[in-house]
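Only one chain comes next, encoded as structure tokens, the form predicted on its own.
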Amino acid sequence: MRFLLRLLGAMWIATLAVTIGFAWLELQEERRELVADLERRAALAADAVREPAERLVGRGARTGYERLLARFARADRAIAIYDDLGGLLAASADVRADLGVISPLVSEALRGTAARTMRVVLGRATWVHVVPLVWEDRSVGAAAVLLDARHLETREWSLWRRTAVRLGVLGLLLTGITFLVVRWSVTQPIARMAAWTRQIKTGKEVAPPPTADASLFGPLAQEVDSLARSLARARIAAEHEARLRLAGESVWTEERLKQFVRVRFDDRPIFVVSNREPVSHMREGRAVRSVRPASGLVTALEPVMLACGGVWVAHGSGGADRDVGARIGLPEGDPQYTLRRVWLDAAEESGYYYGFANEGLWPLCHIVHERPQFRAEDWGHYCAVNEKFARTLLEEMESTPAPILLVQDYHFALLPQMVKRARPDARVALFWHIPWPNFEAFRICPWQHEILLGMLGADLVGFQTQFHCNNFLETVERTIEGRVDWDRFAVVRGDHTAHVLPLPISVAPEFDAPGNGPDRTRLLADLGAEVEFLGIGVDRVDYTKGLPERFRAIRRFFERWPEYRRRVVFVQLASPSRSRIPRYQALLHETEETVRQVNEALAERGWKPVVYHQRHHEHAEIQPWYLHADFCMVTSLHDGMNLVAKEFVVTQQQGDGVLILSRFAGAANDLRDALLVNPYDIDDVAGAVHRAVTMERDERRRRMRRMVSQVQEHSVYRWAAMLLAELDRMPLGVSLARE
């Protein structure tokens, strides 16, 4: 109560303050114009009075003044004429009395100037007007016109009269929707936590309450909402582990990655670089809005980063981004660990990661029949920014201790051994989330020897499956000088040691159900027509996907099985990739064409087979599609791992969709209980459609429980704990000698 006191009356104060002041400058404003009205008017009949005046007075006439005075005088304007001495000759009636207090003006008059200004004549406010009488270029007397001015005290008081109204309506209105905001707004937000805190002091299992106005509450009611989210989440996940251990299974979660790298390395910070930033700025009108961008990287590498702290060092590539500013913590509004950005210009950004970054490492690295592009001034880019982001990590890990470094992917190949010589001290491990071609297909790279180099760099070099390992290793046996000991799968060249692990990704294992999120009836009807089975593709529109050869199959499927038409629909989320790179330009146009071509050709009476969705979506958006979904396909031509099929999954905990996943893609070694398809065979993919929608419950059921509790056991938190464990039991100090 004291709170809302203390608020209505700051209130009342600012409100009286500039209803007061702006009332004022209207009354001062409103003033002059009725004093210059008044002006206007006086001048206009002291004129008109000065000819008959000069006329008389300069004549010395006795008589014709009263005529003079019958014309102009009236009831709110007196007249009065004076001789050159200053004597009265004649005056209204009226004022004559009390003309004594106009004398210095008729005084300055008769010297030759006019004279005016506002006088009390009889009591009233008056406005006196005095001009010289001249006859025959002399002096003879003067004469003066005063005006009626009491309106202006009226129109004063009026106005402040309509203020007086208008300030205790403005404050009755202000205490009543005062009271509503903060009865709405913060009684009963802390009423709900207050609920909420109790509620959770007694073991029960509730949801977090919504988030509190933080520009209300400030930081203190900012921070109690996410300690309680926090706890909510630590006591779900220990209740969890707790369980799993009763039934003599264990899984790793955020709380247990955490402890682990608590207990490991002292609460040291990790140090994760990749080219993708976690969040993006973006300019819409005068907003800035913040995107999560479609990545897999993201997705795997933002809960590792969550439970354990420490900087995240990316390319600060949105439109809004150095507004927002370098450094800024993550998530926004409750944060656990630091965003640095590092600016790159239009020249690097174009050769470093358009140009060999992705026209060279990425076809070579991936088998689906595209050229690589390698071009010297691109490698000359990719050098440079990879000595840029050197320089940032340096600085940021320039106050701890055997710093723990995690660099992400194809992006970085140079940087394991530019910061390994600068901190000899750090545990470095590059993480290589794509494949690694055979070594024939290797050689092809004009700077495959640097690039080995600057990967052996590292401590660890991890990657998603075995058989990438094995490439790798013998890329590096036939490549460069060093030895490879196949026995521990380590590359020795002098006193470094470079460890190589098959370490399969993964995502987090919790799946948080969208609370106000469209169910599958609206879903449905926002596709325009009632299906019995919904598909789903969630991929970025890039070569290696398969999304042409996909919906070929989605045809193929209909044709042999026409009763299916009508009764199945597939969604296709695709978001934009790479769009400056004429083959992603040509894919784009390219996949828009196939789809057209297969609606053209099936679609029917308000149907249409493939729904083709191409723009970014969030995060949020595409959990009600998983959740939904009768089956998903994941046909990538060629992937490292694709966590679009572990998302699903994760998603499908309650469920019963079917995974329809590609042999070619990382995930194919994990999730073995999807239907695995060759994505090039479009008789193949199309029969597991038709697989998906026509097996049964029970064992759609038994297929998605295994490879849920898959995917819960081998989590990302599990992969984070894994790597940092291989990072800890290595040798630290050794120091590259520049080759």
Ligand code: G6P
Contents of the next structure:
Amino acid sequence: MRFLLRLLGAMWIATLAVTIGFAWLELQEERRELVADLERRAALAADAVREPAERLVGRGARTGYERLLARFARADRAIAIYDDLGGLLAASADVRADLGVISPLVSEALRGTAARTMRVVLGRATWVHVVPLVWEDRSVGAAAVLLDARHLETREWSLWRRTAVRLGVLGLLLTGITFLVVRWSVTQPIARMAAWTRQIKTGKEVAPPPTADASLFGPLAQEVDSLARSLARARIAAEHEARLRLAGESVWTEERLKQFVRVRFDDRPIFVVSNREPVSHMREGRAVRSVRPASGLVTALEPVMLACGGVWVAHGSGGADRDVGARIGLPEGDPQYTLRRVWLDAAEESGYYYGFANEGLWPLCHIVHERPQFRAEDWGHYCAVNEKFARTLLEEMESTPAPILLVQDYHFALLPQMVKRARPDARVALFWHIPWPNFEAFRICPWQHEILLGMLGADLVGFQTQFHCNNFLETVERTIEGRVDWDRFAVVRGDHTAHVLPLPISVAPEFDAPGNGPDRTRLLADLGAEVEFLGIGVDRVDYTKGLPERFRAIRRFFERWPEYRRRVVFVQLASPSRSRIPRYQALLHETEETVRQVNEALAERGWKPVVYHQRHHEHAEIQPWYLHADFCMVTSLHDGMNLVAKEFVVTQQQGDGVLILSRFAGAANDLRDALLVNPYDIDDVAGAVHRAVTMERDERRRRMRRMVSQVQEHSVYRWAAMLLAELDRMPLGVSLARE
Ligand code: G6P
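Can you switch from the form predicted on its own and show the form predicted together with this ligand instead?
And the full complex, kicking off with our chain again.
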């Protein structure tokens, strides 16, 4: 209320000052015009009176004045005639009694100059104009014209009255409008925000109210929003902890990981390096949009960074990244860690990322019978980019004693050695997210020695499965000098030991996208079919994912069990990937073509077996599909882990969906209750789809419940904790001899 009064007071004072100021100016102007009019009329009258008056006074006439007065005087105009001594010879009767006030003007006229001014005569405003009377070149007297000027005052008063009315109306309007605007734009939004924060305090999950005016309340709403989110996160973590304590389980949560890092590492920041950044910025018209890339690595690492904080160094690959900045806090609006972007030019990106990493190492490590391409030029860029990232990391870690560095994936095989040489006090782990092939497959790589030596610079090398660890140690044993300690699973070279460990990566125990998506009926209605069963696939379009094979298996399912036509629909969310590489372009075409063929062969009016959405999908868009699917197909030909399988499971916490999972995905080791298939065997996969749609509800429930427990107990928080605990155990101060 006080704010409103202050605002209104200020507005009233301003209005008053402006209105009165303008009224005064208007008055002056009008007065000037009226006086000029009086002056003109008085001068004309004086001119008219002068001649006959000069004749009478000059000749010394005793009579004739009455006629003169009768001729020129009117109700609003009085006349007075004086002799050369200022004596009154004649005057209109109505002013005669108060002519003393004009004597000074008469004297001035007798001295030869006409005089005019405003005077009060008989209590009335009067314009007086006195002219000299000259007869035969001699001043013989004066003639005065007195004009009634009372209308000047009348006009003045009416102007002030008008001004007062104007002021009143304006004041009322201003008060009303201000009151409404303040109510709509200030009082109500603040009241809504207050109600929202009150609800949050009581623990309810409520969406923030719409911000009435972003320019006024945007920053405040953002702050409150981020505060509320932190609160909600803390509450969920606390509730989770409490539940676990009650259940006596030892599950890793975000909060527990935070505490662990605090205690073990004294809250030191954690450094992560990966090629893919957790958020890319893209330009959309004039606006800049944040995009979360389709990458299992990002899915896994982001919750860890949110829990531990620190610096994540990655390639700034988004079109608008440079406009947003090289060093930004994430998540935007509620920063928990820092993203440090490294810029690569087109040649570097093409040689290091598209070339050596994705046309060389990727097919080398995935056994999908895709021939790796090794080009010396690409290798040169790969080495140079590893150096570039190492320099950035060293710069970031400069002021941190004994920093912890988690190097991610096959893009940075050389980086552990580079960093460790410059910072022997750093604890470096390299986690290889993709499979490690057997020695026979690996030894075709022309730079196998350099790659292994680079990797062994780490204190800890992690793989997704024991099998990949075995392959790696065997490769090391048969490729380079050094002692492989099979008992401790380590490689000892000089005074440096690199430990090799299986650490199956995972996801956060809760799918973090807000759950306000469409329900099952809505999802199915949007597909335009009255189907009973919904199948879902979520993949990057990559030849390791076995997409064409999957669609062929779906076709086989409908051919073998035609009674399921129109009753089952399979939705594939396919995110185009690495599409500058010709093999990936060919795959995009092959995948679309396979979907087209399957649909052409089987589609009936109002139903088609496969709905194919080929574009980037945000997390929040994927969640409803996971949630309402009856089965999810993860049929990779080869995969390090595959986190789509685990995301599906955590989303189905209350559900009974069936997971059809490739035996050749690392996830198959962890999710034994999935229907495990050989993705190359079309009949096997078709049979699994049939099993998924015919399985009893109880069995589906039991299987899913076991898989949910598995993922929750082996979440990415546990993965990070194990990795960090292992690193913590490593002896410090080892130095690497130059190779
Ligand atoms: C795999 C790799 C990740 C990579 C992801 C997406 O999961 O292990 O390192 O980020 O694929 O591929 P992209 O080339 O788009 O980053």
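What you see is a predicted model; the values in this text were computed from it and never measured. Residue numbers count along the first chain shown, from 1. For clarity, a rigid core is taken as the largest C-alpha set superposing within 1.5 Å between two forms.
- Fitting the two forms on the rigid core leaves the C-alpha of Gly100 displaced by at least 2 angstroms between these two forms.
- Superposition on the rigid core between these two forms places the CA atom of Asp137 2 Å or more away from its counterpart.
- Taking 2 Å as the criterion, Thr694 does not count as shifted between these two forms: its C-alpha moves by less than this amount when the rigid core is aligned.
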